[in-house]
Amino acid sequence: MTPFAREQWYVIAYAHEVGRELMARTVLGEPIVLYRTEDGKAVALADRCVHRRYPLSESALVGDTVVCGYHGFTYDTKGTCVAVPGQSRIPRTARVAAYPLVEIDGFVWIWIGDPARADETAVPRAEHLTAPGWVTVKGMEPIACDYGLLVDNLMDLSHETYLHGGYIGTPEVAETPITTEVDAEAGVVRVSRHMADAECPPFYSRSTGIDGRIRRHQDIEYFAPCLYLLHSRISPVGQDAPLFRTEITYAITPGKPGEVYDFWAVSRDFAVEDAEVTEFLAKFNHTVVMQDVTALNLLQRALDAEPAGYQELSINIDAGGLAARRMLAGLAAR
């Protein structure tokens, strides 16, 4: 299993998911309850009452406090117990952890680690998700696999040719060599694949109206451990215009060993007022995501059945994924 890197920011939810209903998520094996205060501020607390470990997510939100549904221990937004049943004295140790949160670009980011070390300026950006002139479709799928397998999947797009043929994959994706760049200081891995003359897959032909072959650029930026950006640019072959820009975003958040949250989004700067294009991309990309979900669930089960000592084989197209693995291992080792 890929080791967890603590002292890092992770996406725990889309901003629209967090409201006045208590919501449970698990990040790096830590159960967390999310909600918004009456003035709209997002709050994240450990999802276990200090008394008998009852899930606070199965409890009640009263004003801005969470009242445990088992024995009534009541917690404020900082995780401090402010009331206990049957007595006026509150034990000094009656508190649960409160986690730093940052809301930006439509995501809610959570800091898993020492709150004193949480640097909000270190949160990587995906500004296109909420920028004027862009339209975004999005979703989230849990996958029953090691989160490193999802990183591998996204860093090596040659699988589009085979797993996503007829959707986003064409022969040129697997046939075109990649270039890889590692910025260890910034914690970023970049992988590029530039196709000068490629078949136009249905994902683009139906959303852009291009009839014919295309110039297709795929430029990946992976900000370890959580944020993945694929800057996609296409135009008719041999032409600089019209240029269609698509930003594909993934937030890769480990839930617990063997489980990962796959937050996905597709943003575009063309046909922004065309509701049919928006609906098509939402449904089409969800199908693509579910193809990955099925494949990664199968892969995890296969790996779990492997005998000890299995030797993995890697080739040139794995350079980006292997660099990402090394970066994740370095973060976890800190």
Second form
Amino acid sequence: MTPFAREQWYVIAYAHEVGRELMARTVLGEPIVLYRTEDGKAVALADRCVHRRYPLSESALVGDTVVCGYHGFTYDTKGTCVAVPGQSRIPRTARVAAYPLVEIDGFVWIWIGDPARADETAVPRAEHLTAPGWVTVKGMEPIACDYGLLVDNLMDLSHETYLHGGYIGTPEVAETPITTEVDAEAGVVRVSRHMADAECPPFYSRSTGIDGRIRRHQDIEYFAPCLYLLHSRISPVGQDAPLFRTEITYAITPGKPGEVYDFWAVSRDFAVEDAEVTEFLAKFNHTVVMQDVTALNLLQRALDAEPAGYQELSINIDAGGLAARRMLAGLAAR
Amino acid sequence: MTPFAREQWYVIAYAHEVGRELMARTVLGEPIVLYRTEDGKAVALADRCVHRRYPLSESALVGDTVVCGYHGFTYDTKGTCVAVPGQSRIPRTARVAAYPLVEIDGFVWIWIGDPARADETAVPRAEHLTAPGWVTVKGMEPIACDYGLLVDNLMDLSHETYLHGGYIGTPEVAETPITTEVDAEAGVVRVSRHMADAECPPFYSRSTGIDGRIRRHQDIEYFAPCLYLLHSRISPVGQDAPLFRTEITYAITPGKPGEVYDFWAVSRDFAVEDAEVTEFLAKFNHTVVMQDVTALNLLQRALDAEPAGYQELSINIDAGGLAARRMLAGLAAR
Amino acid sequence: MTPFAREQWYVIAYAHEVGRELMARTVLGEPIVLYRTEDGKAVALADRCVHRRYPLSESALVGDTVVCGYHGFTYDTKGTCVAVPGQSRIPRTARVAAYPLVEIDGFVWIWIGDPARADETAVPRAEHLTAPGWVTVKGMEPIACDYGLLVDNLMDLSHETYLHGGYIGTPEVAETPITTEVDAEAGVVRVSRHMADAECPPFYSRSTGIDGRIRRHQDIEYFAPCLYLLHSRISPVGQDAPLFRTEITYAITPGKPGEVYDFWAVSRDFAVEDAEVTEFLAKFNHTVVMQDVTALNLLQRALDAEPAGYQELSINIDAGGLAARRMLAGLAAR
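Show the form predicted in complex with a further copy of the same chain, please, because up to now only the form predicted alone has appeared in this conversation.
Time for the whole complex; same chain goes first.
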């Protein structure tokens, strides 16, 4: 299993998902309850009452406090217990963890680690998600697999040809060699695949209107552990313009061991007023994501049944994924 | 996990559940098959054939004998094997355990432990269940939780305010302090909560017809490990009569580890001819019990996912539950 | 759990099940993908891509090669990798195991063990399955039990009286003693039960037309570990002819630990043109097999819940099953 890297920011939710209903998510094995105060501020607390470990997400939100649904222990936004049943004295140790949150680019980021150290690490950015002139479609799928399998999947796009053939993959993706670059200090792995003359898959032909062959550039930036950006650039072969820019964003958030939240978004700066293109991309990319979900669920079940010490065989296309694994191991070991 | 206390009587079934169909239940991890002889006597045998461990509950009841559904090993009401296939000689060791049973108060009690010692311990009584002048509604729900969680639940009624608000709970239950008394010799824990002036919850307003505020007394007697009685007394504030008496009975029978049978009954000595009240209490209390079932299933799943050595924080309301846990630990250690 | 015996032939499929669709089965814990080449030759490869362990059974069959559905690693019928994405050099270690297969008597047999030693052991035969003058009905049911439980079941037919009463069992089966013979060198256990005057069960009365009592001979030959033959001979009491011959074949193939493939077939040399008899036997025997499946699933769950070191009590009828267990233990230990 890929080790969990603490002392890091992770996407726990889209901003629009968090509201006045209590919501449960588990990040790096920690159960968390999310909600917004009456003033609209997002709050994240440990999702277990100090009394008998009842999930606070099964509680009532009263004003800005959470009232445990079992015996009424009441917590404020800092996780401090402010009321208990049957007595006025509240034990000093009655508090649950409150998590640092940052809301930006349409994401709610949570700091898993020592809260005092949250300020030392910048939240990674995906500005195109909310920038003017860009339109985004998005979703989230939980997958029952080690989060490292999703990192592997995204770092090696040669699988587009086989798993997503007829959707986003064409023969050229698997055929074209990649270049890989590791910036250990910044914690970024970059993988590029530039196809000078490639078939145009339906994903792009139907969104851009191009009907011939294309120049297709895929430039990945993986900001370990959570944020993955694929800068996709398309233009008809033989002409430089128009250049169609698509930014494909993934936030890869480990849930429990063997579970991962797969936040996905597709942003474009063309045909931004065209609702049909928007609807097409939302549906089509969801289908593509579900192909990955199905394959990764299956792969995890296969790996779970393998005897210990099974072997992998890596080739050139795996350079990015292997670099990502080393970086994650380093972050986890710190 | 709360340890199992052997050498004790447990409710395995309501008397009306046991008949001429073989019936399987598991108590303290022991699989048991139950039936009645042609003369109406309840019988309990170990539910595994000595031959190949096939469940005898999947067998045929022929007269008063059980004929194994796989190869025909035949047992009498003492568990002695009286026939085997293909030979007339029956091995001397061919017998399954027969369990002492006592049928009383509408319950079938089973002795889990050395049968020779069953007579040393009296069967706890709940006479109101069948006494003249009382009417009872009842049921049984299996819960996928440690039986200690159900004991906790019942010993601390402050949860009525939160989990059963609008049914049996009102603010006064959680607000009013309790008194606790432990009779270690008799093996009884008593918890009392006397509310002088409280809101009347629907459970009582609709069964008694009271429409104002009430004096409400809750007096718990827990006869560890299995029998729990809640003596509930209600009267309108400011008048001593009429006094409405409700006896709420639970039998808490550990099944497999992590499973418990929750036998529940509500007995009253008022409106005993009123079928509408009977029907109301049967439905309404089932709803209340299912609120507990849902919460305890959920709590157990949450605890199962907790890292080992998780902490609880106890306050005054937990005095009864903690005393019960100590008593159960003592019984189990004997 | 009954240990697995490697270096043996096992039935992995009926010949008619293997075609131009990739098909997954697991034998002795080894995941295997099966298909036929364009020339009709059956192929069996390890069902895990060398690259990232993706199941090859989720791949595409292109000509005679298997193209992994995740990243396109391509294997020929020998398991040799002949193409990988993004590069022309193929690592020398890129190969998956190819299994020796023999197709005979309507079965596809697979050799689990060192392929170089497959020729040293003859494939057991069940010639009646495809011989002229015989008609066969057949099927396969997976059972969630230790394969040893199915061997036990088939070696001791006294269970016909109880589990299959009204179908194939009558009182005489359980009453009649057996004779057992073990040929350790040939690896065969033989169990015979000859009933001189027995009730005729529906299985035989409806297929043969006999309406009185019968002479009934059951002669089992178990060729450990996989092939079981029951030579059944029926004739009306008091006359030698006509003699109705039925060959009942089982192939017992361990899948994963705790799972077994139950291949079953009923062959007859009478009423071979009678489609109604064929249809009756197909349906009726499926019902009988499902009675075993249900019982063995149940028995395994019961055994899984037993504390370690549970006891069995064996009697004369178990002589064949115990001999089979000893033989399997010997084969596994080699």
